[in-house]
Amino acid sequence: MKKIGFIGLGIMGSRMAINLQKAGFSLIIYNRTKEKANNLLNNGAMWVDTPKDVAQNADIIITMLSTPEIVKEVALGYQGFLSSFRDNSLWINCSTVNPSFTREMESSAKKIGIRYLDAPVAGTKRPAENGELLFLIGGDTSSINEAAPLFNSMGKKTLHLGKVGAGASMKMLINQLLGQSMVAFAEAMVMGEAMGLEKDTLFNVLLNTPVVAPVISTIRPKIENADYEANFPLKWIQKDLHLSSICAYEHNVAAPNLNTTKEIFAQAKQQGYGDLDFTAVYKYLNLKK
């Protein structure tokens, strides 16, 4: 069985790596904070001190990192893994990055004989924990087939959307709609409460109309119980909306709603909500609370 390198053990990556381990894969892991790797290490994963060391020991590398800048540093920077990866090895990038960036990473990998898959995921902490993620994949079919056992261990479904960049493109749209839907619902809730309607009534009526995105029903308990422990940190949806706005600029697409939503989350982040769940935008907008 091939050795799998895994870089990035945050909320999502740590759970994805555990599912790979449960499926019997041998892991070589690197993370900026070693303490986050303790569960994996206790179950037999191999720790290395640099991304470069991952490449020297692994056949396939999976990255699950927070920003394009960090992905680039880990891959191409000092002690980056690309320069030490064996010829024809496979890099699977599950990080949420913009399409032009993911194509740039493919180009860098291709120049030195490394294959690349663009494979961001749809899903948050619970689906990652349960191995129920949706993989949105751009890349060649042979590499996807090779990686299928990995995707099947971490997710419930894979969608091959086309060439590298297609996966990132779809992820941009999904998170764009998620952010916009959350802000729209939060605004409606705050306005309804200001007009004297009870919160329970607002939930029970609005969530049973076709005008509210279905995802809102799944996050109702977060708002209802003021439970803002992060499943999807607010600072990261703001980052994703920013990346989506870059896509809009690159393709000469007007996106006023996207940019307004991005700035609402940016304001919430500035006010100290960044490490809370993205649903905390309701708390931010509900200033009287």
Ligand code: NAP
Second form
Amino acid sequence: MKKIGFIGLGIMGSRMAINLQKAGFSLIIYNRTKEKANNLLNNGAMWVDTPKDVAQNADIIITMLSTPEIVKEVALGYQGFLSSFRDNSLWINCSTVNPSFTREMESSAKKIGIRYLDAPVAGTKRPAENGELLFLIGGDTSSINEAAPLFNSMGKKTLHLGKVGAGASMKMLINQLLGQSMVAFAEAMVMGEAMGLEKDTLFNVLLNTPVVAPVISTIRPKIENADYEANFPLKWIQKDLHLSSICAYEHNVAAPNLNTTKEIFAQAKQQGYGDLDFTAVYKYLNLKK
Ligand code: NAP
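Having seen the form predicted on its own, please provide the structure of the form predicted together with the named molecule.
Everything in the complex follows now, all chains and molecules, and the chain you saw is the first one.
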């Protein structure tokens, strides 16, 4: 059986890696903060001290890291894994990054004979835990087929969307709509409450109209219970909207709504909401209360 390297054991990566382990894959793991690997280590994963060491021990590497800058550092920086990876090995990047960046990583990999898949995910903490993620994939069919048992262990569905960059492109659009839907709903709630409508009534009525995005029903308990422990950190939706904005610039597309939404999350982050769940933008917009 192929040895799987996993780098990035945060909210998402730690859960994805556990599902791989449950499916019987032997893992070689690295994370900046070692304590987050404890569960995996207790269940037999092999710890190594650098990303480079992962490459020296694995046939396939999955990365689930925060930002393009960190992906680049872990792949190509000091002790980065890419240059130590064996010829024809496979790098599956599940981190949310922008399409032009993902193509840059593919090109760096290709130059030294490494195959690359662009494989961001839709779904948050719970779907990651339950192996119910949706993989949005760009890359060649034979690598995708080779990695299918991995995707099937971590997710419920895999969509092959085209060449490298296509997965990241779709992911940009999904999170753009997620951020915009969240802000639109939060703003309506704050206004409804200001007009004297009960919070409960607002949820019950608005969520039963077709004008509210279906995702809002799933995050209702977060807002209702003021439970802002991060499933999806606010700083990462702001990062994703920033990456979408880069795409808009690169494609000469005006995206005023996207950029306004991005700046609302940026303001919330500046006010100290970055590590809370992205739904805390409701709390930020509702500061009067
Ligand atoms: P997270 O919990 O913040 O994890 C981020 C990971 O990146 C951790 O492993 C972290 O290491 C690592 N990292 C950060 N800065 C680093 C540095 N300077 N050097 C080395 N490693 C560093 O985030 P997450 O929610 O799992 O998200 C991971 C990726 O998935 C992001 O691209 C995010 O946009 C995307 N995503 C998230 C969700 C979600 O709902 N949470 C859903 C879909 C996609 P440490 O553990 O040491 O901090």
